[in-house]
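Here you get one chain, nothing else, as structure tokens; it is the form predicted on its own.
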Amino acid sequence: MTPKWDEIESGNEPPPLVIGPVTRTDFVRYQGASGDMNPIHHDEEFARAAGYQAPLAVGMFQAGVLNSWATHWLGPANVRRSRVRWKEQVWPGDVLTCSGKVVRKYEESGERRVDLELSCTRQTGGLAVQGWMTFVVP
């Protein structure tokens, strides 16, 4: 359920979703449903061919999960903006941490809006995705 307004407080950080081990099946399961078939993310031999240890994820991948997470929590029909920084490669066998908090609390345009700063780290630590988001809250 969608929390209200008065619910919400800067700092608050609702539980973060741990995916993963991600798997080449992912990658290619996101490739089919996104169209971008480029043989990097699935084929081994072409990968390693471009200097990449395997194949890795589409970016676009490790940012839909962010994405999601802070919808999930904020509901879809609420977010009024979204954008990413692509930071570090998602591999196979990588387990995603998506993570976030609310970093300002505020009305504009007479919305009640919550800024949230958002990571998708790797388990070494690494973070792969960074994001920030703006939602409307009831």
Contents of the next structure:
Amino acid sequence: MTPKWDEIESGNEPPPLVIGPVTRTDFVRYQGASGDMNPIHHDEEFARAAGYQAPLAVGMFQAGVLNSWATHWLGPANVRRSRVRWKEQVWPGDVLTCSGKVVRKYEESGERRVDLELSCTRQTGGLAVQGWMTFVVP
Amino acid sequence: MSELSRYREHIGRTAPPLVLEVERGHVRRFVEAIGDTNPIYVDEPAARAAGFERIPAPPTFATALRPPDPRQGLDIDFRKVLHAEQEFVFARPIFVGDRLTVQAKIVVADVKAGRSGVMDRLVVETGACDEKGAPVYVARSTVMVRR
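Moving on from the form predicted on its own, please list the structure of the form predicted together with its partner chain.
Zooming out: every chain and molecule, the one shown earlier first.
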């Protein structure tokens, strides 16, 4: 059950989700499911020729995990808007921590809404993904 | 002196629309790939118990619905492309069984000064409508192309 309007406050911050270490297999599985077949995410030689140390994660993979952390809490049907910005690359072996909090609770267009700020960080503390989501709270 | 985008003449370039059916097995594979274990994405009774008439897809599933790419045919070296930002705006959730007409268009082509020099920025906007013509979502994908 998703929380009700009265149960949500600005600053609410459920426990983070930790995944990994992420692997090349995770990237390939995501590529197969999403249809993004860019070889930079699975072809070692291609990735090195492009100047990378290894195949890098598909950005939408970690963004998808980050969005799931939030939809698990507030409900996938309630998403009005989701935006992500990629900051640091994610590599095989990384452990990712997805977290976020409510930054605004308001009414707009006859709907009760909350805005979230989210982040996905690497085990180094480096920020991999910044996210912003708006949910309607029924 | 401001530099011009190599792709500026392609602003407004629109690829043909494609009708895509949201398939149950596709949604299942997608949630497995992002590690989302919520049963509503794979199990009809669980979806109904959560108040849905049909199985919903997670929001970022929109990226797995791929219409023809308006960047196709442009001189882009995909080794030099970085996905910088992505945005989705939803009118309603995506459901299994939806037949969506999905179409993508280049809406921005400009340049940005980055840490490693000037880069070309391309924003592709993808819109999806249902069979009644009602909008379901708009996705905006920003990529940077290193020179």
